[in-house]
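Here you get one chain, nothing else, as structure tokens; it is the form predicted on its own.
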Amino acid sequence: MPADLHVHTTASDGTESPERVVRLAHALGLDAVGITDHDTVCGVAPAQEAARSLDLEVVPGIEINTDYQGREIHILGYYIDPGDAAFRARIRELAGARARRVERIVDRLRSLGLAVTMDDVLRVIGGASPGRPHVAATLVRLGIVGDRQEAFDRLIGRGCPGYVPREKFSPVEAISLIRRAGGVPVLAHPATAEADHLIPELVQAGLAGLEVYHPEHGAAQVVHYREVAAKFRLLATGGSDFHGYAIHAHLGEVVVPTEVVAALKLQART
């Protein structure tokens, strides 16, 4: 049976909340979901809880998002102990950079003549994780912009005006936190970071798998990832990197199998 190891909730920037993603991959014949919600873990609970009366396995996990000579670099972390107190300071300190950022991001499109506030982006972020996302959903919502892409292309994507970068946090340090939680760090979808480069200096750093199958990621882009995972002795990891119907691929869509998961898990056993 599959498992697709890459999904968003509420917890972020999805538009699922974590039991109806849990409900939906049961309904799918998933055998396990990842949820790996931006910088924050708690989608994690929520949605064991949703799992516990079905056959369904729920893998822990978390994107870090990161940056690297101005380009962004997420990272995949599997399994790590919730519990951990160094963990979950840093997280809290990530969730408040990205609150500042959207903060910024306002702060900015609104010098721009924009009839956007903090407080229809809050009425849209909920109790969520706060990025970018839900600032492209709430211009959406006022009718600024006709869809999300939109948003990102003409306003708050890099390089457009309002565009205000994060605070900076490597890939090297992300994937130090998630070792340091137990868990197991993969770098998600190489292909759209650019990265290649960078992997070398990731494995010395900790690095243990890479996002071979991934919807942006073409035929030939995952026998590239499928020969760089197995020349660096990496796991080859995959998911749809779901957000919602609306936004991006489908739940399932890209999927792994199960022995994948159990690979991650020996993997933070060790």
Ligand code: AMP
Contents of the next structure:
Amino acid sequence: MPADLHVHTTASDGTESPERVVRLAHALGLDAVGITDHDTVCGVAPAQEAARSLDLEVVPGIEINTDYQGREIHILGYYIDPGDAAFRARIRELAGARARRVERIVDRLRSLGLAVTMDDVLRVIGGASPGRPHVAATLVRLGIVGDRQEAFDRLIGRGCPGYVPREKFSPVEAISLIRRAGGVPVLAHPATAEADHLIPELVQAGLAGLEVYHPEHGAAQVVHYREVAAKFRLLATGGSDFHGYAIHAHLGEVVVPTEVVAALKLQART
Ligand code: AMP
Ligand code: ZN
Ligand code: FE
Ligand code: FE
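Structure of the form predicted together with this ligand, please, following the form predicted on its own?
Complete assembly follows, chain above in first position.
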């Protein structure tokens, strides 16, 4: 029975609430769903609450965005102790950094002559973990671009005039943080991270798993990363990276057997 271990909600840049993700996952017949919002765990408790009366397990998670030599590397963390003080302090800092970055992006867009304000963006963000997708959605709403992709391609993608780099946080630091908080660190979509050469260093830092199954991975990449996972004795995880029905893959489109959930639990410090 399947588990989709990579799902975003309105707690970050997903379009569906944690409650709705749980209902959709249940309707699809999933056994488990991993809530992995960008730099926040705020979607986890509402999802768990919504799943209480259902035969669906919510796997608590996070996706931490990090940088390495100009590349974006995403580290998933499962079963982190939500009460861990160091972890809480660090994600609060990350939230502040995200908000400051969005403000700087808006400043840049305004200096390019575009009629967008921070208030416009804040209305789209609501209470979520702020990010560039919220800026993109705002630009669409204001009619400044035709769609979200155009916003990234012309204005806020890497190398574009409205691009502002994020504050530096290294993958090794994220892995150590997750481990110290009792969680299980997994390298997300390694093919898009183009980070194969980094894997030994990440394993040394405590990496426990590799996201072998992901919508961006073709068959050859799945075979390759299964071999890499076996070589370094890493758990092979996977998920849809669902953000909403208009964006990328659908919920449950990429799944792994529920045994992977049990294996993650074994790796977590309980
Ligand atoms: P942020 O965390 O604010 O840097 O936003 C990262 C998110 O923006 C990613 O998870 C993607 O959903 C989206 N994104 C980043 N780059 C692009 C791009 N070039 N085209 C479309 N979406 C993108
Ligand atoms: Zn996202
Ligand atoms: Fe990611
Ligand atoms: Fe993701």
